[in-house]
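A single chain comes next, written as structure tokens; it is the form predicted together with the partner chain.
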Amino acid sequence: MSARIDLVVTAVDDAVPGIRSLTLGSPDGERLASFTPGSHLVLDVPAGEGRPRPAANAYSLTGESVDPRHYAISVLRCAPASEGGTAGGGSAWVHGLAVGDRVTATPPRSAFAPVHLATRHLLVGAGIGITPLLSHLRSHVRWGREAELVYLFRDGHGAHVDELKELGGDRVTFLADRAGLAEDLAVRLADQPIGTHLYTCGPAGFMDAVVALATELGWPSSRVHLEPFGVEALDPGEPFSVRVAGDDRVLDVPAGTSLLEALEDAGHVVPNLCRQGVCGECRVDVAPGSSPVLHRDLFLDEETKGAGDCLMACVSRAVPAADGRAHLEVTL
């Protein structure tokens, strides 16, 4: 288990709507540690309303970075499964929090850094995809870097357009609609100095739209960064088993049921953070013997994942073998 810090809800800002932000500070009121520009916490979200289990929500950081006196958070309130929606309820559970509750989360996490080599830095976002390429924005003002930022949100429901405004000025550019920003951004990647870097967040589609116009105009795909924001529920895949090396069970894995689940059922411990196969806190070794590994995670390269020696327990699944049989030998 990753080590947790405290923090008190200082702020509460729901100006945007189906946007809350919220600061968070230390609760003896000291500053807080410094962060990466992109880094994110995740906050632990109790069972409960909804929630069967306790869960672990990542939200980007949004404030300053440098000895700051609170951290930043974001959050786009999506329908959990007992409004009908698909959602784990994390979200839900944040825009019921009040100023002076008390919550607890992992320490600010990096995934989405800014590359440094690079010669200019060019931020694309959508919607609540904003939050860490604020965060971007900002270091790159900082340090007297070169940077631009496309943010495309539906009018009346863009966060922080006036911070972004006043940090970054004629940088940042806004738009309403996905034809514009195709239209915009065919221009922009075809024509930015040699040794840019891309960064794109936001809704899975987007980052794909993106993604395809940057390869079809040439761009490497190391010079092309994302960061994966609102994972969208999984497949409930197909049912398989798994055995743990020293228990001599073999647990059954139904469709609906992640691995981490079971093994956490039939009384394992398996070290998780975020359950959506972002943080990479959940590897497990897998040995031979196995069936094929279907990874759904994001965090494994394409390496890695090849070589199927290990998987993310919270996303990723067995798939039938030659001889139909879906099993896993594990190692925790």
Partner chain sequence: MTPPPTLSPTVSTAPDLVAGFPFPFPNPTYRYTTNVEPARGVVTTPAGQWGAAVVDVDSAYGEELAERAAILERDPSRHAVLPHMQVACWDAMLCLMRELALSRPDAFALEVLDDLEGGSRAAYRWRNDLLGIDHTFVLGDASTLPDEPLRWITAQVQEDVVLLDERDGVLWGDAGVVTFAADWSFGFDVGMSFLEIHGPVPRIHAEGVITRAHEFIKRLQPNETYRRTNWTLTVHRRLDVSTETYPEWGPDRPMVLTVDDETFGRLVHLRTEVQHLVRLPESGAVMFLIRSYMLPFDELARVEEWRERAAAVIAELPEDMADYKGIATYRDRAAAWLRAQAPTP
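Under this definition, the rigid core comprises the largest set of C-alpha atoms superposing within 1.5 Å between the forms. Positions refer to the first chain, counted from 1. These numbers were taken from a predicted model, which means no experiment stands behind them. First, how it differs from the form predicted on its own.
Annotation for Ala326: C-alpha shift of 2 angstroms or more between these two forms, rigid core superposed. Relative to the superposed rigid core, the position of the CA of Ile194 differs between these two forms by less than 2 Å. Leu32 is not among the residues whose C-alpha shifts by 2 Å or more between these two forms once the rigid core is aligned; its shift stays under 2 Å.
Other form of same protein, the form predicted on its own, not the form predicted together with the partner chain:
Just the single chain follows, nothing else.
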């Protein structure tokens, strides 16, 4: 299990409808550990109020990354399953926190860091997906790097708009509709110097559109970086079966049930923390001869995913063959 840190809520900001910004500090007032821009903080979310078990949700850090006095996150309120939504309830819990409340978390870690050798950084975000990009922009301004940011949001629902204006000035472009974004990006993506890297975060459909346009204009995948929100919006996936080394049972993993949950239900103990494909705790080895793996985590790099010899049990699945069959042989 990863080390934990204790934090206390020192400020709450609900100025933007549906978005709560929290400031978290050390209970003893000490400075907190520095972090890589684009990092997230994984908060321990207790069971209760529609959450059948404790969880750990990752939220992007938006504040100063160098020797910070506090950590800052902004969280969109998503309806939990108990209210007819699809979310696990972590965001609703965050929206219920108040100044003085104590929380525990794992120290910041990054799956979306800036590439420092890039000649220029193009940041494209939508909605609450602006949060890791704000961290990027803050770092680029501090170190004098070439960077520009495009932010798409509904009128009155943009997060950190005033802060972005003050921080980025004319480096920041605000847009209010997808058509305007497509026109703007078509020009920007076609007119970037060699060595520019593209970073995007937002709803899946939005990121798909950004990546598709970049690909169409000849951007290599090595210069395009994505930060998905996590697994609350993942589709339920196709059913598959699994057998654990040393156990003769073949376990069924239905659509909508994670491999981690199936293994736990069968009595296997799998180290885990975030259950969102972020922390890397639930990594299991996959034996040769298994079906291909559908990797949906934010932890493994592309080379490791391509090898197909391991997966994150909380989010990844087996890819069915043409006959619909899919099976994994794993070692815990």
